[in-house]
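Below you'll find only one chain, the form predicted on its own, shown as structure tokens.
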Amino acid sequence: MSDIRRRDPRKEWIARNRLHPRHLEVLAELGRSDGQGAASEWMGPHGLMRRNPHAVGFIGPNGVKRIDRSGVQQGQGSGGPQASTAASKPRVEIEAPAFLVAVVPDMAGGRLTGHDRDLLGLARRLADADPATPGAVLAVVFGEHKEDAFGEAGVDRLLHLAEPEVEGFAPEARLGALVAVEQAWTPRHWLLPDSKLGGADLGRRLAARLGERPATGVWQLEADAEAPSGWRCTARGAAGTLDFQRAMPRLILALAECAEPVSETHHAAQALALPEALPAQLARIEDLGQVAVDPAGVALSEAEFILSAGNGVRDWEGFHHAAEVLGATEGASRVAVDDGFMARHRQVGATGTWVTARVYVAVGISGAIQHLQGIQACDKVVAINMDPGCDMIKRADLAVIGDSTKVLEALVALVEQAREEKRNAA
């Protein structure tokens, strides 16, 4: 027998392509696990060792650990890449707290937010500062919601409050409900989103009836001996064109990316109640409801959900119907937009409009790097594309591949049929 090594080079390429159904398998057998099914280093053809850049907890070449955001680096065993690892993370539970800190996160469209994990993320830092006297996090929810991934975002302790009257836009209510909170757990830190989302008018509102002055436009906290709450915050003014250090307050508007959101851990997101019943409140403002809008009228920068077509779509006007049916705010790729096809305001990328949609569907569109740079806020991607290989099918969280005429007509006849099933049941 040869000592010589003897390569094999489709599964190197498999090892490479972590969209391989048999990529975790593969990294299995050229290399060590890091415990989530991945290999994070293995021999190379020619003795040198390669290491997984995209395994958990990477150190990167300058030192800094390299966290994915999107989980996609997070995925383990025979639930694929994108599988969820809330069972192989430490339980972190808190039995008795020395102290709340309390998070009213925005919720848009009943689920966390990348700007409501970081906030998350924020008070995890509060909380476990001194490990002798560790705190708890407080989430406290208003209305129906479809998160289920409290604990692996931070929560300690969940106050889920779906009375009818703090339902929909209702700012009065839900300060009372806040109120009430802080007489009964009286938390050493509230922290609330600075968004329009809604987080930053309740802080404000919040912040005059306890009488605080909140500190907004935060992105930075450091630890300080010498402030009174033992941090000092860093914070946007002018603008956005200047920071403003102070010792941090009791309450806190914080920006996005304020700090790395919860990666490591899954807590325990204790239910609580409240002791006693909300405070009835005079109603001086009656939610109406959502007001329709057209999509198509809605800006790019501001539309959260987005259909954007590329150099892959031929049937346009298949297109165009499905952007109608869906009820999506049309977007385009350079190249569509050079052909023609579609308006220079539609386009999508570093060259077009920067956007931050919560749901971005990418139509026949390879994933240039400009193109790329303009969705990287999005929360969710989606690509429908032919070719496997290409760079918007690795950036998506959800890839269809396929032909996009076949594919958009199948999604079409899905949402007609379930809304015709509901006008029958109703």
Ligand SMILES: Cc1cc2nc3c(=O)[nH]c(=O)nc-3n(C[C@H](O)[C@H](O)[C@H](O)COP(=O)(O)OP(=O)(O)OC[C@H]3O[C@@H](n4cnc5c(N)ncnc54)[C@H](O)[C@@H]3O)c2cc1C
The other form holds:
Amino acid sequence: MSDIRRRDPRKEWIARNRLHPRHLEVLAELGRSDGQGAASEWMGPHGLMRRNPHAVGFIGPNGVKRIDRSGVQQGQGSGGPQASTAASKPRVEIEAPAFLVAVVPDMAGGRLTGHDRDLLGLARRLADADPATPGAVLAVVFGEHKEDAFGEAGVDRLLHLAEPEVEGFAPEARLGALVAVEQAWTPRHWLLPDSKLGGADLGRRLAARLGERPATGVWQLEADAEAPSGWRCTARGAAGTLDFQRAMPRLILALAECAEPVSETHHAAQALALPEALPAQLARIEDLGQVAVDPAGVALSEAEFILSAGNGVRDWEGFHHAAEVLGATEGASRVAVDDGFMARHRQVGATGTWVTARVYVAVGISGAIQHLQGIQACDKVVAINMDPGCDMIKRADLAVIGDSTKVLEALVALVEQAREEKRNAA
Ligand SMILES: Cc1cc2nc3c(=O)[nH]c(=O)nc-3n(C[C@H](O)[C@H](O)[C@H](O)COP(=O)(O)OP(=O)(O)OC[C@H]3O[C@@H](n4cnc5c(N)ncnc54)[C@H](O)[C@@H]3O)c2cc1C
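The form predicted in complex with the named molecule is what I want next, because the block you gave corresponds to the form predicted on its own; please supply it.
Next comes the full complex, and the chain you just saw is listed first.
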């Protein structure tokens, strides 16, 4: 068969015309006939690669087109977005690690936080520094959790301790477990988040128990041949007013954004067990459980869950009621504040408060750059908006396209129904 490329101008025209009813079909056909798997990219008649940006992405469950801006096409295959992402990344197995880098993530809410993922990224840098003698990243996780992406976050070995004595606020039992890890495997590095969610406290206790001076407030690591560990770290001190450098010690308490989280590889997260049962601890601390606080009294900068209102909120009574039912702290866009619907101290954004919530729900907020700046450290963003093309929807991890009043009403009804069912079941 001749390998002369035959052109079909009509099909090429349909391929360029995305409003044509046969557009996707023809694109796929052209992709196949050129031996390309993806219709978003094919070789043109002159041998140049052609890209069709409209064929990038996939249609989500609500009929809205989603584009994965990380560059990894999601939503295909039977395993759902996460499975396809994991499958498309190279899998890394470290059979016989030369050393261990132990990480103790906060796991707030039973999942890896953004801070935890940064820390695992830092651990990977330490473990992978010398490709000839790779180390393994060991995550020590306490209590029940809901996380299923340890491998994607860079974990090679996972020690999950779910004994009742390490649940809740149990620094003595957790410290005992970390000492057992130290005795069993003597990690080359210990990394904990320098966070108020528990890492800062546990890390300092561990340092005291091991009799080692930790580096706290670390936000940067650099290779340094002259330092005994081969690394120099930059840490924030003097109440955040000074940065100072020192040779990196074995125990590090690092700040958020200390490293890029792992995104390119998928690791084994192989389960490990301690060789012996956890040692009994003399418990001087009794955990009486969490105390309910009024979310309205929580400062925006410290709130974990924020329901934020913008110019798209029509029913303000309904918005306040939803915040109360959901137990969320209220935030607002500048327009909502300028229009007098919300107090000035509730404004989120460049000229308001920079928030670090684990969940940020933006109700009728368009996503102006000044607002997005204020929410860049949030873990999960949910957008409720009428406009599927607005910037907040592009930023969001989950988007609901619809009228804010109706969506909030439906949400409140669902939560109240779930609570009712729970009460009846009890
Ligand atoms: C120097 C400077 C500093 C600024 N600092 C800040 C800041 O710190 N924080 C801040 O927020 N802004 C700030 N702004 C203002 C910012 O540029 C935007 O004007 C503002 O964020 C827009 O607020 P909004 O999204 O609530 O309103 P709009 O831009 O009007 O958006 C309203 C959104 O609601 C949606 N909508 C409408 N009706 C409904 C409905 N019924 N249901 C659901 N959705 C609906 C619309 O589709 C739209 O997306 C600053 C501006 C300047 C110039």
